[in-house]
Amino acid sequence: MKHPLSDRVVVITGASSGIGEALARECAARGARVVLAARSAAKIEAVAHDLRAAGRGSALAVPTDVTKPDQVRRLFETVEREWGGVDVLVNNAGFGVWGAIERLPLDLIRENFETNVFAAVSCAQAAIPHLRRRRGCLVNIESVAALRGLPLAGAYAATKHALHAFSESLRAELAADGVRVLSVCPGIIETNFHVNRKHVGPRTQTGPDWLAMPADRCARQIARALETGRRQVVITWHGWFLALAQRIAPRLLDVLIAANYHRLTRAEAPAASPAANSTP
């Protein structure tokens, strides 16, 4: 069954850059009315201005810190007042944490869960009445790390595992109401995610640059999955490989990942300094 985005109201959190911005542009190109939500008013207003200037449908910028329930409530009240409701919510806001679990401050892990999980739950709770009324779709931007935990990304992977389980539960709870839930599990995408993530310890490289998929290509795949009614989409070939290997040969994958982790940590150990072991 097709679910065209034309004239649909699509709310995207974390829309000031990266996958969120690219998806806003892609949805607008498909005729959607796009609501951009992020903390930076200047950035989302600039994107909204670009979309309106290009004649790519309507765009509304609503500055929102999704970790603040009152701002989340105001976001959906604004959308209902301006455009009558929400057809699609894309929970995209989030950030990464990088470091060995034994070194991560608990406050940093809590902060990661606050943004990546609890804020997504808050937005979903605010959106569900709209989605139920309009038989819409909830999209959670998770990660391939939601399907397989990775060393040095333990806290981040835990938040994405939680979000993935949340998606599965909601899919069952909302099925009878005609509300779809789409889990999106990207691999490495060309964004500032790896630059902006919070580090504890040496800044080891996640993967070679040639693995990264352009954000606009990722956005096209998400929009296509939205329109075709998919329940889950894994993006990038290496993401597919990791998900498949986890399913058919998890013990072998354990060995390979552990070996690579020890290789990375041995190579980086001389470069590490006491100052590197604190959160910036």
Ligand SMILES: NC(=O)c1ccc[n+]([C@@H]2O[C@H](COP(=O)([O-])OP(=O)(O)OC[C@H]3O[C@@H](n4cnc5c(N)ncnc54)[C@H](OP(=O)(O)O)[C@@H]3O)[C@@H](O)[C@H]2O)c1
Given for the second form:
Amino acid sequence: MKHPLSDRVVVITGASSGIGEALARECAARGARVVLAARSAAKIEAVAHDLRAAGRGSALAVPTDVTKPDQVRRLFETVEREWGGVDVLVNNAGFGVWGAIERLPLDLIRENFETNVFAAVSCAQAAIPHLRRRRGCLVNIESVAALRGLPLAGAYAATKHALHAFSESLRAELAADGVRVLSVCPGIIETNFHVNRKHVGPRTQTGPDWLAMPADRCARQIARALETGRRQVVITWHGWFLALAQRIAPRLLDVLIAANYHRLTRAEAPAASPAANSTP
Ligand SMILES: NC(=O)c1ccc[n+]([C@@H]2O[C@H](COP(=O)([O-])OP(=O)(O)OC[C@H]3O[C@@H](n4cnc5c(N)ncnc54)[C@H](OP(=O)(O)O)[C@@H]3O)[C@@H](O)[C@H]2O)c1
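Condition change, the form predicted on its own to the form predicted in complex with this ligand:
In what comes next, the whole complex appears, and the chain from above leads the way.
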């Protein structure tokens, strides 16, 4: 293991549920000091309390809306004051937007970029001085949608493509300082993501339930990738398949995905009521 997490200070945004919460628990189990950041203060405090009670590393909850620069600044000031700095930042906070691009309000696309991209960049900017000092690691939780755009997920995929590009650029910009950048590209994971997703149009499923991987398994793979010094990890077999097909047969993938989209939308069109077409 090249980069053990033991005693490292790991800041995780979006740690109140899903992948972020599971990763906080996994890192704590590996001996890391975990900082949980999200808007739901009660939820992150409960997870931190759980981790402290179980004696699994130390844990700190710092309520933070990552889209608010003053709150991001306060998050890193708090970690500096309490624990002296940051070894790992996991940019995990995010949400999905679902709907045909033609019908997506631009404001909703902007909101998605605000959280999934600009907030991640703002957290990275605040963390970089720490990561330089401690030769640490920046982890961006992207998606397989960062490697391949998908119908109905156009806005979301664009945010994740943007984040992926930031990861690649930062990897080069920070390499000489010994700072690593890990891109994490999960497929479908069992979390609240699909409930919290904002929809325009009918609420279609991302994929069949049996495809989804439990969040704790996803978290184990992320922690392993961090400790072994990987630059990118694709999680779930269907994610691997999509990434591979995109690399070796993108045209065939275009045809298959378009045919599936056509079949889906044709099947669902008659059921779509005007009420179902509003954004919740
Ligand atoms: N689940 C999947 O299938 C999947 C697949 C690929 C990639 N991902 C990515 O994985 C990441 C985590 O998603 P998840 O699946 O674990 O979904 P989730 O259960 O909905 O968790 C999303 C987390 O993001 C936080 N968050 C959202 N907006 C925030 C803000 N402005 N400030 C701070 N925290 C914010 C939420 O906390 P609060 O509401 O408490 O702030 C929550 O903790 C996302 O970036 C998502 O795009 C998920």
